[in-house]
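There is one chain below, alone, in structure tokens, taken in the form predicted on its own.
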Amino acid sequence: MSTLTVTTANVNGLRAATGKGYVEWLAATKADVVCLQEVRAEPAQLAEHVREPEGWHVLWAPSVAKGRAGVAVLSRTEPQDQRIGFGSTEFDATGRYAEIDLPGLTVASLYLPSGEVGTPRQEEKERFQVEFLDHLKALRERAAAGGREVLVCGDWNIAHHEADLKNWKSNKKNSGFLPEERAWMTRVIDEAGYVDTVRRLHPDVDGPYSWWSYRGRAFDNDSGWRIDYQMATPALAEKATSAVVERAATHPERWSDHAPVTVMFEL
């Protein structure tokens, strides 16, 4: 049996991220496929040890707006494919998703849009959950038919139930956790037929947050927000054993205000 581990991590911004421990992280890793959000550089602006990291195959999703979102995905295997954006035309060169094939499975990167609440950043986080929420779908029947599994990683910006956030009474009329984007994410569920795989394997607990504000003591209070998932397919997410959010030992040491979230498979 051999093992497949995944982490999605929100970088925050990777040239600063560079300086802060991300390079030693990803030195360190055990995972064998990394997807990165808000990268917020083109290739081009980051250090070659950063853009060409040795022993990965790298494909960058910049955004065409400088110094906003981006994501990409890193690979111990060389893919078999690899697709830039969904087929939106509005969305699809904003650096906010990329996937790569491997044998036997999908792994795409996600940056879903932040969103605010009365303001043109909801309307625009509205519009990508609908036509993503039809990728999805055609992904997994795509996949389905060609004897594929998927794994959607990444920053979905929406904690889903009130164990995904630590304040949730607080919250309920700001973006991340409105009941309409939470009725979203359930769709996301039931209607395009994805596991949450950390919350699988973490049933009954708060969290495991992994991301808190910068402002005020929220790291340190742990007063987070679950919003990085690892959605799968069914058959593959009954494969995940273990899921483990990289929370940093002290706020100093954190790289970015999310922390890693890495999800082990034993296919």
Given for the second form:
2 protein chains.
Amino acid sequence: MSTLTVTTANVNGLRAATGKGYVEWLAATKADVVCLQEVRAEPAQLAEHVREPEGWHVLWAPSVAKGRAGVAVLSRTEPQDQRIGFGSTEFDATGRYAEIDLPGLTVASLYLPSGEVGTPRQEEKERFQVEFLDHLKALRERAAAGGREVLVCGDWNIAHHEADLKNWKSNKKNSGFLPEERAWMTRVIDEAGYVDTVRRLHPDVDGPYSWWSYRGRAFDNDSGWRIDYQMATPALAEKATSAVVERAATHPERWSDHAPVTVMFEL
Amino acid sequence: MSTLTVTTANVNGLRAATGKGYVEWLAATKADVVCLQEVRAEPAQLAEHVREPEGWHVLWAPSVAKGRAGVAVLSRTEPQDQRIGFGSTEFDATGRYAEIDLPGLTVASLYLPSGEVGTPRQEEKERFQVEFLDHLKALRERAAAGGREVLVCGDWNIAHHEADLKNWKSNKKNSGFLPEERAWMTRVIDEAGYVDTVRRLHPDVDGPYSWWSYRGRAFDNDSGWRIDYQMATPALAEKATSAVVERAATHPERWSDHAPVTVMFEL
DNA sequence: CTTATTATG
DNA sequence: CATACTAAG
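Please move on to the form predicted in complex with the DNA, as the form predicted on its own is already shown.
The next block holds the full complex; its first chain is the one shown before.
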């Protein structure tokens, strides 16, 4: 019997987050694996202690577009294998997906595109969803064949249910809470077979939200969205024992518009 | 017998300078006329108390290019006439020149282009110089015919002599201290007939510098350039009684990489 | 509102 | 090194 702790955090620019609290947060975390999104930098642009933090193995997956997207997976133990992208011609170089294999477990960091209704970015988000659902299914089957569970962490940029965002009524026509996006999340669960670990542990609460707009007083009012998920294969999800949004990690200063989402598993 | 005080100040973005000390500086100044350069905003983008400061008449001359250049002339008395540009097809809409007529005096605010050797910007700077020298001559003749003296204030982006910049040796091949640029300044004096009022009052000192790079410790080390001039017709220049660079105006916070240059005339 | 980019100085 | 811009979120 052992414990595995995994955190996912959209850092909204790792260079800005560095020195605003990210470094201290990482030094203090008890997590075994940390998935980052919106790194928005190439490794070479990062300070060495951020690029190669003591005690961590890091898989960096920057975007070809400078200052955009970028994901990473940090693990205290060395991965047995690691991959960037999911076999997509369009998306593999855009810094939106990376995965590592640990003994008995594949952990992925996902940064699903965000969009705005009626824009090319929204169409890109939709194309990503189509391709990525296939990947989720294949990933699960491949992992099962290899005796691995799967945990896909990251910023999915979709609130699934009304409980997943404060102002769901006013957002029914906005990207991130569109009926078709919510239906896609349902397919991730029902068709691809993943479990929303945080919701499984907290079935009857609003939130816990993990993103708050920088505009207005969204953070202080907890007017947020739950768009950062840890989606696990069922056997792994059953072992999740606690899930917390580290709202306090953003104090005294917010180092991102997201807060880290941490899930513990008793394996 | 009366006193006229004129200040020229490159504000390096009036919106940024506002709230960092510019407003307080203007409220405290004893100047009768203030020439601004690098306003980098359209009047509509400025707070009302900046756009229409109490007690001042203001001629704004923004650039068509958003956030670039932009000059202004503030006067406590209403100008008899005012003009933007100097009859140049290329430059009149670029926010680099404006002039006002006061009784017996034309005051102009100039922001001469800056460049880098070997770039199109340097060629633009050279073209500006060619056209502007002609204007300086014509302006002087026109003003003389109208019984006016002329004072052309602003950021000329050229250090004339070795005493006009700290590190003249290392800048002999850099834009701003090129031999041909220095020769052009000499022509402004010898051909067009203007007098460098600050240098006339302080013939034997290094500086006083009016611009310091934001890089390194240039300001603290007074490693600066004297590129902000008040060039006067001879009879006016003879009446200049004091010239100061308001280095202290940038304390406690620097609200620009330039400091205001103020000249007093006893008319 | 904040992080990046780029151009300009 | 700083002020603008624009794209993105």
